[in-house]
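First comes one chain, alone, set out as structure tokens in the form predicted alone.
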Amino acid sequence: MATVRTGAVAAPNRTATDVLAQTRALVDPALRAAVERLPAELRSIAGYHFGWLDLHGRLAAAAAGKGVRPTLVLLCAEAVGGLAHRALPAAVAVELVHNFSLLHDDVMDRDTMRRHRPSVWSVFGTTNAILTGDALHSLAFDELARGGDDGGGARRLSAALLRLVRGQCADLGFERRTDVGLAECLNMARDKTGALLAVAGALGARSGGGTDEHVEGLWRFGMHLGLAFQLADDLFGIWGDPRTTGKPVGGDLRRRKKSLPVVAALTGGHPAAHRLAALGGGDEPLDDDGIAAAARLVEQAGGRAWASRRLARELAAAKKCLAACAPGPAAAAGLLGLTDLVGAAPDQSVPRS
């Protein structure tokens, strides 16, 4: 379907890491131009969040996110025979929305680290973090409009955002409950993480001139990929190395979050589930010994094994949806490489930040 063009994101023999780097080279100038439209006070905070500036507003080269979502947009545009540069506004919009959600998530979760640096709220304060997130949210829709969106892309992105918010509400609500079921936890993950990757696939297909069938097929591909991403992230959140995650070890367990491995362990009927429930029943954050004990219990109760199996299942489903869209060889290779990177397990030492 697609052919390799000069400047294309997908090309023969490119690794997933190469594809991510190519995307960053294409997206970063447009992303910086969008952020430059912010008021000066918020511009410097956003620049710090993206790793472009240090705490004092001086130029920096800190670690940035991998750029999975904008890469997905550009590759899906190429998968349906389009040009990557025509999908840049959609790619920037999705990246802005993703970072809006990260800024707000860190406030709600009280995470003090993001991408190996102090998180924005912990440095500039909660109010500034919220306002900067709000500004990135607004910029996303402005970027789509500047790119000539006919309204259809904005409606899709808005719908994805509503699902994301619903998922975040559920995630926070689960922390106060002891009866969270596995099915509702999976639905939460589809909303919180899957929706944005799904819309990235759909917006890429739309930008590339794909048919309605392509748009829906790549939306489904992104949804399965998003759930796989969340499963992998939850596994990293318990068993990952902070040097690759950019966050303190066991942060989810410390806050007693009902992540997918935890809920699978609690609902699996293993005797260790009762001890895990008792350990997670308090109100205070777990200390280091409690985190280590909880991780052992989640594994003993089958939560880690279940999450690993479900991760493999979602990756297989994503690849099936991709194959049904019949992308050209270069775009297919790029998307399959991205899928494998997203679904990497903690013992594969793949960076998650």
Given for the second form:
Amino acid sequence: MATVRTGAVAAPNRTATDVLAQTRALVDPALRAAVERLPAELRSIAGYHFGWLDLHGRLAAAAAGKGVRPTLVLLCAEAVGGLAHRALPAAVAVELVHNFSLLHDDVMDRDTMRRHRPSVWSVFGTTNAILTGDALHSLAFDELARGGDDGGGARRLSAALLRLVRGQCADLGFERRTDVGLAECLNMARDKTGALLAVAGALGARSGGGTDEHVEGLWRFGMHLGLAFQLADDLFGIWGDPRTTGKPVGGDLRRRKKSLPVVAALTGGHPAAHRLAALGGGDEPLDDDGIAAAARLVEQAGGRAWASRRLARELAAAKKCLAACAPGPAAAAGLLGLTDLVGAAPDQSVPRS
Amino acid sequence: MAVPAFEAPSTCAGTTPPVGGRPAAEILTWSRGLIDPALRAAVDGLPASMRHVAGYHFGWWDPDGRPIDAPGGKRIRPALALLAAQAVGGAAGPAVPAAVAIELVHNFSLLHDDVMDADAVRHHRPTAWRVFGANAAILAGDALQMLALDVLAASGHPAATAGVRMLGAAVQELIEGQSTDLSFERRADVTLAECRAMALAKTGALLGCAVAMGGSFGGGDPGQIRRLRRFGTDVGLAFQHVDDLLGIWGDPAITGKPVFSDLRSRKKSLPVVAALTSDSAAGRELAALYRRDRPLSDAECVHAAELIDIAGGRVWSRAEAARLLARALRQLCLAEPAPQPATALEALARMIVIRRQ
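Starting from the form predicted alone above, please write out the structure of the form predicted in complex with its partner chain.
Next comes the full complex, and the chain you just saw is listed first.
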């Protein structure tokens, strides 16, 4: 294994892709070391999920996630003048809880694919998926404690996770309703996706020795970034190329998911909203024709345009929060690059996490 | 084969079981008086739908949210934590967050357990996943696990940081035990040592942690905390033996589960594995039954129970429970506990291990 410089993650002229790669070089060994502490059976299941092993436990090199969240942690540490490697436990903890939530999410949504491969529950069973998720959840806090957390980091992380669960509950509740409002859908997205990115920013700033203002500012940065992330993800979920999303085309529409563009379309007052609502009624999944029709109606009713505009707004708000923290230039460039990456519109070949 | 009468081990002071101490039921009532308000307050902070599921699971309300007072667990672990704090010379009040955190972790594992085992009944009521769906039960379990750490970290107690690590380690062991238990289902060659290690992880670890954390929050020294942990772990393993015996021979009116429930699912519990590895005709016949692919019929369950008995599994588990209890009480003594809490801890340990048989 090549020696890794414990140098900075951000550097002048380093592209977003390179920043992600640099983060991976730092975080990956620490993540693997953490997962090593799991019991044997769960260790190999986690290894499969992270793309290090195939389903027989043999070494593999499958696509892992992009690592946006741990990158955010490390960059925010550097942004306030701290060192990336001091924020490593927090970065690993955030990545562990993110993956715990993915494991449980796939069980709850019955998603058979994740990152272009069969999801853990579909290979190893629901019980193993629940247990492995629980184990990663616990491991995250263990990682924080080992990194010398005084309890403040743990409190922030558990508060963020409780928001995440709140968001997932709301999302679950939306499935059965026909009257979901846009404001509550945005709140759900803030909880489900924003909270973890926000705490990533906050934990990074804390690890980097930032002031309370820094921590708060980078928390807000993460929250706007999170909402942008969800908007981009929802746009991909309807109009994304399956080769890049790793999921079937229009998957969100097939399940009648009340994603942000859909809810915007339904509540926007356009005549097409009625036809969309009519299409959305019924219990069985939509077929390919239904999906194509729904996608057209969401666009006609203004859902796509609203989501794209809101995405741009959140990205701008994120950048403003960042600027207010007066970050070091290299870290600032890194975070701006990350912001642009997160908000990349559909049709660009950016693998989704 | 005659089953020997259960002999109550004496305390390390050489006397018979304590008289004049509070009975176990009274101790539990006292403990609940301290724990329940804090537990409810913690759950109150959850998102509404999670609060609803958790409160149902805890026995505080029915599926529609109407307040009831259903049995929702005896809350033994938090009681042990509070008593442990007192045993090392501390007060119960400051140990409440530790006790609440332990009970939250215990219940997170029950919520997930019931989903994973597809168990329909707990404490004589439909399980949370049956009422609200598996997804809600999974999320509620996740939420309780989060809440446990939050309660500890928010307590501001000097022992909180160490407590977070202790509880985290116990959760990891618990999960490891469950994972091992799951892997046993596919195997016909589980050894007694493996089964015991699994039970220690699955049940002993959290009980040990409850007592250790209580001792830590009470200001005990490392030696005391170590002894107290061993007391808790041994009580936990004894508890598992008793639980496994009840899983075969327990009265459904008391256990809240159908008779022979463990046998029906061909669980590799302690008395079962003892029988399977007994190198006897009965053990071999049991192994053949257990190799079947489908669940056992009622008649097969009755027969399997007889085989476990004949092969000595029942006697062995009872004897182990007694031995472990005695060992636990010795460890408790060696922790040099304050006398009244020690008597109460002993009473609870006996209640856990003896009374249910």
